[in-house]
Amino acid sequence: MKKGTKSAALALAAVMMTAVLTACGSKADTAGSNTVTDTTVGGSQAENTDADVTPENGGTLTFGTNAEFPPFEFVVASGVIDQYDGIDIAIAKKIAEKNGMTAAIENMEFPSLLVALENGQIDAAIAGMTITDERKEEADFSIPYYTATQVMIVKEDSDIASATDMADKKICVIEGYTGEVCVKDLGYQYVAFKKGTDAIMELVNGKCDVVVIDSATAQKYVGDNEGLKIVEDASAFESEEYAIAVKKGNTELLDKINKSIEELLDDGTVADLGAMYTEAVSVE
C-alpha cells in the first residue's frame, strides 16, 4: 500500500515478508476484467462528479480494485466481498464497516482506476497502489498502510543477481505497475502483460529471463510456481508506499478512510490481514 503509520507500515512489511511471502506500485488488468459504466455510486448515480459527496451512513461505499494482485486482490468463488477476496479487499469492507456503511467492489484495469475516481464512478481506489507524484496530481491518498518494494522473480538456475543484469535479459512486467515503471527508468526494453500470472507463465515457460513486480505478490508466485526465486536489488528499487486513492477534494470521504487505517493500523487489524493471506492464499 505515517503518523503511527510510516513504522506501522514498516512493521506490517516485515510481518508479511517472513510470513511467507508489493508500485514501486501500480497493478494492471483484471481478471475478467469489468468495465463500469452506469453504476450506482454511495447511493447516487455515477454522474454525480460533487467531490465533496460522501456516502452516507447505511450506504454503499464503493471501492475499485484490480483484482490480479495476489495476496492483496484476487477471485475466489466466494471471497470477503461477492467473489472478491485479499488483504486490501478486507481492509475496505473494515473501512465500510467502521464508518456504517457497506463495501461494494468494482473490478476494473488498472490503469482504469483514477479515471474512474474523477467519472464519480467509483467512491475510492483500494489496489496496491504506490503514492507517486504523478498520481497525487489525479487523486488524493490517503495515509500508507503498506510498505513493499520492487523485486525480480527468475528461475533457481538465472544468472541474473542485480538490476544491472537485466540489460540484455528479455523482462517481462505487468501493464500500469510500478514495475513496469522502474524497468522503463532504467532503459531497458520489456514487454507488459495485463496479467501477473500470463507474466509469470512466459517465465515459468521459459520465454522470458525475469519478471519485474512488487514483493509480496512476487513471494505469492515463487511459492506457487516451483523453481523460480527472488532476487532484490536495494540500490535499484526504492521502497514505496501503498495507500487509498479518493476523488481529489473529497476531504470528507479521505477523513473518514484516514481515521479508519489510523485504527486497523494502531490494533493490528492490518498487521494479522498480512500474516493471515500472506501464509495461505490459494488463489484460483
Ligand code: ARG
Second form
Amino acid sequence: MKKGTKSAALALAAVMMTAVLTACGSKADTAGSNTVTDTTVGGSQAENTDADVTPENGGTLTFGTNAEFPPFEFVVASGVIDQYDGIDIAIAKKIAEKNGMTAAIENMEFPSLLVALENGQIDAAIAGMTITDERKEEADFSIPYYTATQVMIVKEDSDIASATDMADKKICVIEGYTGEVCVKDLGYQYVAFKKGTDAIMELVNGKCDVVVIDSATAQKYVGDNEGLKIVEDASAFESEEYAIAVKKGNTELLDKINKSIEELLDDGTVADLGAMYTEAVSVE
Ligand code: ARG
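With the form predicted alone done, generate the form predicted together with this ligand in the same format.
Okay, now the whole complex, with that chain kicking things off.
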C-alpha cells in the first residue's frame, strides 16, 4: 500500500466536496454514493467486459478521454500512458494501480465519451468532465476530484469585462463542453469548435472576440499565446466539479474508483498533480 506522493510547492487543485453547482447555475448533487463494497471476485476473465472489471485479476482498466484539454489531458511524444499525459492521465494510472490493474487510454471526441461508456468500449471516462444533471441521466459519476469554473479568454485590449458584455460579440465555444451550455443558457449566439486550440486560433486571428472555456485550460492557452487575458465572472459562471464517469449501474467499478479518488485526495496526490501540471504547462 505504498503511495507515490510527490511534494509540490503549490496546491492549486481546490477540491471541495460540499454543495455542487454546475455551470450556469443549474444545480446538481454530488454523485458520491458510499455503498458497501462488492466483493464478488473470481472467475477468469481474459477481457474486461463492461461492468465486469475485476481488479484482483489484474488486467486493463480502459479510460476514455479527449486529449485536447491541457493540463488535464493532452497528447505528447511520450507521456504517463503512451502518448497521453496530464492530471487526469496520472490519476487514471494511479487508480488502475491501486486496483491491481494497468490503465489504458482511448482518445476520442468529447461528446462520444458517454456513448463509449454505454456500449462498453471503455470502462470509465476521465476527461475533466463536469458533473451535470443531463450527464447524470446517461452515466454514473464518481466523487469529484477537481473544482473549476468557466472563464472568458479575450484579447488583452478587449472591453469585455463581464459575461453580459459578450452579448454583441462573436463568441467561440467548444462543442459539447459545459462552456457551450453556459453561453446557450445566457441566450447568446456562438460558434462551436471541435478543439480548444481551434477556438483560440480564431481568437488570436481576430475572427472571434471571446472563448468561453474551463479555467485551468484557459490559463494554459493564455500562457501559450501572446496578447490574451482571462476575464472571470462568478455571477454568470458558477463552480463545476470534475468527476470520473462509469456506465450507469456499474457500482462495483464506481466504488473502487471512489475509494481510490478518496485516497488520492486525502494524501494530497491530486493537489500535487494539479500544481505539477499547471506549472509544467504555464509560461509565467
Ligand atoms: N469541463 C467541461 C465539460 O465537462 C469541459 C471538459 C472537456 N474535456 C476534454 N477532455 N476535452 O464539458
